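Encoded as structure tokens, the following chain is the form predicted on its own, with no partner shown.
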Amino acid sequence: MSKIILTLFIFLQSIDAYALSADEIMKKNEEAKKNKNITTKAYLITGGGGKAQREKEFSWWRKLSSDTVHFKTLTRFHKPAEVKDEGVLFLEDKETEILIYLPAYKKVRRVETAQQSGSFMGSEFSYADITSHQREDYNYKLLKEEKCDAFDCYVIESTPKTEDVIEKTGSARGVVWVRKDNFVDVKAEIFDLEKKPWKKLVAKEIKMIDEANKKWMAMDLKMENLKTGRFTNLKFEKVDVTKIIPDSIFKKTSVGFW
């Protein structure tokens, strides 16, 4: 009997030795979504809270920078008429620079750090939500493991390491559910500066868009504001990862004149 107990103890120790830490899980999560080039058509559909539903159509280009950490993203809006040709350029680095082109005024406006927690084009997504969150900006804690829909998931808590990250995101805490099979997040809860529930994100239609490199992307992201009842669906279609996007698209002059 003692040999059986000893063998079981050694076996359990070996399982624990190979268990992933919260930071390792989030590193795999980051890698699973790190597509080098994405060209796609997208929609922002906002409704709820007693207000009429609105839809905006735009094109989206996202490219991984040469540092293989940060992304450059350009959005160009087509519909409705009041936002036609408006563009938003995201240049991620240690400090993210966001530029908005307003064709009616033929001007480019900078979104300062303190404003990046504000609404992206009238949606429930903030400018900070659109940028890729950098793993090194957060401390992570594995809260538990549980089923989410039909998948086994890790439940990870994130807390910003610095006041700068809190200022940019407007959030002091987050919880994310990460699938065990592919390490893609399927939902998240975002808490405000007082650590009260603020927004909820649900990812659907998660597809492998680059089989060679095993990269994934959610085709439908729903962000719900728990305080106002408003929601926005960010939907993607006609995703192309084969086109090499030229760096010239992401020049600061491109946001207004490309």
Given for the second form:
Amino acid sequence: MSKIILTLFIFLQSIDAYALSADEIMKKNEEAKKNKNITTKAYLITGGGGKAQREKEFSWWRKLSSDTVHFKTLTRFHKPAEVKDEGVLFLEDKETEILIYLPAYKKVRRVETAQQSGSFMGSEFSYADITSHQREDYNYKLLKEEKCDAFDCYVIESTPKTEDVIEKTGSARGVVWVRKDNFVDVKAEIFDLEKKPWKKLVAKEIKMIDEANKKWMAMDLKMENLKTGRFTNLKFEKVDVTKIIPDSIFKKTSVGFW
Amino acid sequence: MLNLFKFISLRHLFLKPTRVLLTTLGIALGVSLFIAIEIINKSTLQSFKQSVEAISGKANLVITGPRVGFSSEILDKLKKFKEIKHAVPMVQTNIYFTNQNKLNENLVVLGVDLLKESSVRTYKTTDEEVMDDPLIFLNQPDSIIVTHEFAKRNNLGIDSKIEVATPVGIKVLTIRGLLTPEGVAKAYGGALAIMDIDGANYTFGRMGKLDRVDLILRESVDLESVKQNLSAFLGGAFEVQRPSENSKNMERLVHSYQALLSFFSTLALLVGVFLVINTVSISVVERRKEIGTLRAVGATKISIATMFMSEAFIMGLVGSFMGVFWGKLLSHQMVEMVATSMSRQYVTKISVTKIYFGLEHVLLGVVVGTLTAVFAALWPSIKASFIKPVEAMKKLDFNQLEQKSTLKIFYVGLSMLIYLVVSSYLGLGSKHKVLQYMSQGCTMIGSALVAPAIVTYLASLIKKTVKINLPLLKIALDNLIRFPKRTASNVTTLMVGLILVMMVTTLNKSFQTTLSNWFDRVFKADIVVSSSGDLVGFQTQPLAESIGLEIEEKVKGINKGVTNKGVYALRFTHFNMQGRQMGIKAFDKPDPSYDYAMLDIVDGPARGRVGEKLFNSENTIVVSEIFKAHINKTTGDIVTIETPTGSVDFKILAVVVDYASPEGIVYMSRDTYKKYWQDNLVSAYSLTVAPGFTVNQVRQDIDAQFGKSKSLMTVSQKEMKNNLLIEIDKSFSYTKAIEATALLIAFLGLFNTFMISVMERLRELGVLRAIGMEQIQLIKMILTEAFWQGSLGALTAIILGFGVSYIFIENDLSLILGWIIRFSFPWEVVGYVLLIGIFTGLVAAYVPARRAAQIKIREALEYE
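Taking the form predicted on its own as the starting point, write out the structure of the form predicted together with its partner chain.
In what comes next, the whole complex appears, and the chain from above leads the way.
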């Protein structure tokens, strides 16, 4: 009897796992990456396409907002000298607000929504790629399950629900590979407005950065532009999730002072 | 009727190939100039429209304000309009880059908010990023994007440095991006550069200022009501327009200029008309017997007229096609000259990179050319149709017939010229377009019709008053008087061409003299200091106010007068008033020794009184004549001007002469200007040299101290005047093509009529040869007649050209162009026109004379 119950339990468990809908998978994916506070050092290394490689170094603060859905992110550049002290503040909400601090003019400038699909600081990442994708902005469809590297993955298609999201991201379709074991995405393909392949994202060095809350983070993200052959590596190091980041640093008025 | 055409008209066309060819060439030349001007007019407007569209991008509405810019706080104010989805600011300025050939290249710099731009405009590139690194680009005020073409032409690339003149001196900019000529980069023919808005404002000393805001509205809002609400909200100093309206404004502005071009090209076409009239008239005379026979065998009047007109139709059709083809080629040669001239006149960069030539030009050329030829043939054809069979068989008494018709024609022409005088005096041309065209038509047709009588009269006068000892000259002059119609045929086309030359040169001369005299009256400074660029056209980068003080302090030899002030600032800019771009000249209060010389008053109190009030009372202005004409306000009136700080009522103290803008000019003190326009920049400084110093010494001192570091340029009074006159010459450079075309048609006409008249007189010439005249004597006689015809034609052209030019310049020109120009006769051209007349006459007569001399006496005597 106990064997039957055990078998039934395992069977039900497997049915449950197999029966996860695309939405549920993406919800778990969202949860897996939802760190309350992240302080880290980051590097943007851009190259390829026959052009010289460029590297930028910056600090990165990301904090989960009180609504527990959206994030606030501040980046402060250190190198090269031409961009020293430039800062970018991402204030996610229903509409994401992005502000750039330009030390040469001691001035804060706003990035228009239509510009958010543009390059983030000369990299192959767009401003929209840097912000966290809001689950409710997309329709998801589970395309298949397959191996990705050594892991079993869900392959999920995302399509924006509104024209505003398309305008903001510059993309009309995306496909993401989500690991079954930890629900972290390891690969993504991004399609342009005509649904032609545009960019490819590969996440490496995926580490559990908060064991207590089972939160993960990819330490090396490589975004490749399939049209130009250029790529950008976004690398993180010295990730600290224990430091509580004060809300004050995310104020619009203080973007230039951190 | 078709048979008449097939068996008679076509046969005649093939029988007289030289005549047909010359007439066709004449029509082709007239059509070519007409079409070239049409193509140029369309291309300049289309290029401007393309620039406006390229710069406006996807914008639904565009907000522009005073030329000096307006506060960027407007962006916050616009937030209350929920209908606005995106409000994208822009600043726009000209920079001057000294290229490898040491020539100043003018680039229009668009300072745009690169973080908002994609809402409105797109920047394309072929194989690389527009910007090398946006992060670096944004944070470096010296970042600039130029076009690939500009970079290639000047051997520049990414990270290259370029030196440009700015209000605060020379600045070094770094090229951090390259554009391919698509989207915005197509504007101004690619002569533009992009900077970030903050970088541009920082570099050009205009922090916090904007020149325009492009608006993208939310879907399904009523554009017109948003436009109206915004206009009301922003006030009169601002204009809220759809991008297409901006093009229309330009269309209106350059319309007058283009009308003048069209006027001259139409006149050139009219020269061709006389060529056709001559050809058909002579053909009618030659074929009198044939007409009589045809009428006798039942041909109707209409079919006779149609026969001649269909011959003109064929020549017109072939000539028109040739003309359209040549017109396209000619437009390529002339377009740059016209665009430069227009840019100078309207202080707006107009570049033409593409010639717009389409089916409409082919159709227009063919229709206008063919109709002109048919129209020209109408009168001689009608006359042909009225020839009775019996009359046609009789020998024609040319003399009697000619005297009568010459007199009739003279009266018709005289009536036209009288109408022209009355129309100009009453200003009828300004009341309706048709009346304007009528006046213009009367100019040429009236002149042409009175010309034969004048030529005959002049010939008789010469015969009576001048004792001619040379028998050849005497015989030739007698021949001219005996056969007035033949003389008229030969002379009219030449004369019409020469009248056109007279009109164009008189116009140029009048501009030169009027502006030169005005300059002498108002300009008393020894030296003018400005940034590098084109000072005469005020196409220079404005300077900071502090530069004037620095010059005053550091440069030796500046006359500081009784007020201890030596350097005087002038600000020249524009503002909108009743849809017109009015100019402002804001002056520092001059030294008393100047005696307010810049006030060239035509209406108002004495200069000193006006000057004292202008610089010592608040809200007072002086306006130009053309401002008065356009706005209908004069001395003593109050005029409301929308300034960047609101509506201000100004009292007009006087009306002055000024030529800086064809729309109108307002003078005010710079204190008043600064108060209401919130603009401290200076367009140019003027100064006089202290006793004991020379102009060169002071210029050298300024050049040494400020030339390189601030990119300043000094111009002496003499150079300034010379530059002004050179600029006027350049503005009229395109008229050379009009003159050349008119003269070429005139030459063809003269050649044609000489050929015909020599053949007509073959029997007479045969008799002369039979009684002992040698070949060389015959040639000399015909050439002497040509000499008389050329000189009398030129003389008539000078007399009539004087008259019609006077009427045109004193009355019609101001209506067309907006400049009030005083008539000045180019006496120096009189000799030139006489020489051209004689030369053209002799050259055109040489071949026919030789042919006549070579014909055997027996054949000549048998010729009927």
